[in-house]
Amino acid sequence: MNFRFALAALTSAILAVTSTASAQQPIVIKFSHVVAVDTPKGKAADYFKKLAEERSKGRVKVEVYPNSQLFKDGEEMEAVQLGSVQMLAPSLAKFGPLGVREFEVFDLPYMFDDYAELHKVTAGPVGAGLFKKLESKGIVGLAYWDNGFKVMSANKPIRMPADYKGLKMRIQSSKVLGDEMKALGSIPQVMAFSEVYQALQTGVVDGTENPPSNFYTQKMQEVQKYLALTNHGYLGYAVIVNKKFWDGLPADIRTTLEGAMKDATKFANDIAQKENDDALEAVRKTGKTEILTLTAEQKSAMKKALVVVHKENESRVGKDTLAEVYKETGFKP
């Protein structure tokens, strides 16, 4: 009887260690992206590891994977809606793709004078709904990070319109990207992140646009002489994770990561111009890529080209969204 006694005990006394290790398991959040660490949105997602995990006091682990070193941006968004990881910051032009198409309005060029303008729609009703559509697919929205203006870069200068003409030039899979250059007269060339460089290098591609902070990081100055100050995009992301991995988390780790992606967004978007400036001096140090202002007759001149783009995808982003947008901005076309 002791022996059976003390066999029963030991049983016991294994299940409560298995289960309190079982229990002191951390939850696993993979957080896959397709930039540089030393990208504002690299920066970014380190800083909310950091604040998730010491928050969560151990309970939450987060594992960041930046440079494309688990999926390529045509493989990202199916990946997280199969839960291969739970956790991306897409760029925004990624959601047309999914069906999604209204995300598309912030690809429409010179929508945006400033950042306070993007952010009346950003932190407003306007993006609360759009982050509500994606639901349907899987997937809950967190938070929107900038990057910054995008600036355009090529082989040649390129100060007009007509300076575009024929050139190959690398954008995100996105139709209102692929009309803003064929506006211009290139020829748009959709392309995954991880292989611009190489494609520039090879003559592939003529030029392509970016923020400067991935031009500068991607080390674009050593394969493109010009670039132009045209800030004519916005490229921003969205923190997304996997619904059904959100849902079915505790309810209190939940809240501590709402928490910690706030102030990881509001870190996100203070760097962003910062990041952006100090890339773009950094590319005249290396002397290697000649940059362009443009004079103001310039760039009313790419204005006037582009702005045609956003009458022609009025019906592909939605005409009520257009509206809302531009009744938050201010923006007469």
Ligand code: LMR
Contents of the next structure:
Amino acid sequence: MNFRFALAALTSAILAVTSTASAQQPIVIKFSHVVAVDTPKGKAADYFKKLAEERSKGRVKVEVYPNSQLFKDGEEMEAVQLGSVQMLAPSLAKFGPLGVREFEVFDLPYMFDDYAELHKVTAGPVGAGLFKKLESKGIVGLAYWDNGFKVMSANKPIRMPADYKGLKMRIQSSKVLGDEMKALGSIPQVMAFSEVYQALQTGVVDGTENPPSNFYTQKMQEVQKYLALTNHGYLGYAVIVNKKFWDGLPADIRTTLEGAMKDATKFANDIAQKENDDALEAVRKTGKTEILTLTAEQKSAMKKALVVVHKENESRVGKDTLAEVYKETGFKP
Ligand code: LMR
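Right, the form predicted alone is done; let's see the coordinates for the form predicted together with the named molecule.
Every component of the complex follows; first up is the chain already shown.
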């Protein structure tokens, strides 16, 4: 355990003791995330804080730590398991290292045509089944929050699969995403979100993928000349909480927090599309990144190159999970 983990765990333990010692002390929820405040996830986390604090009449205090301030990718899962933070909202692409690889089904290219198809899956047996798998890891899944559909970026025009050949592309820690980049002939590089801007700036990587809201708020337009509107995959989040902490809450508080989470989820999913549309427009206005709209022919070449990733990852995401998601979305491999 490194020093930061030890210190955070100690602080949480002291807070827990003092909160039982004095009825006046609020229950503190540290909610850590890696994106900017001005994003669908950043705004929804702040909205959850507002609702939780108001509705619990101050018995709960939610401390939101955005922008990898407290923990970054590669640290935050361990931090929530140890109780150094209570709540996180990692992207669905980041659960493989925790040992729940089935979450990577959401990373499969072109699986979802729109948010409605996605919601059928998260609100159905697959969504519930994935949360069930988290329990043995000491984690409770509370909600799925949308971000949006990903675009690709690089410093050269990327319209056809051949344009990606040899490019070093930053990805999240998902094997499915690694296979996606390999299918395009590029070289995937797993990297924490907090390091992407600098890696693009210094040429450690050549390009990346993310929804426009993350692209714009990380100022990637300063270091990427082209953005292709590929919409080749979905990016969203699971809001998770330390199980011991959650189960140990007074029942009335837990009910209040469940209500606040339900409303924050609606808020997150209601704003996601517009946040991404606005971010894309903001990128366009900077004039720094050229936005490439793909022709029908280019789109279909990209799709043809990328759908092979489904079959390659059938055993990774689970044959049954995959079949269930195909049934909900109508995707034909
Ligand atoms: C990433 O590229 O790491 C993003 O998914 C970060 C996030 O949480 O949206």
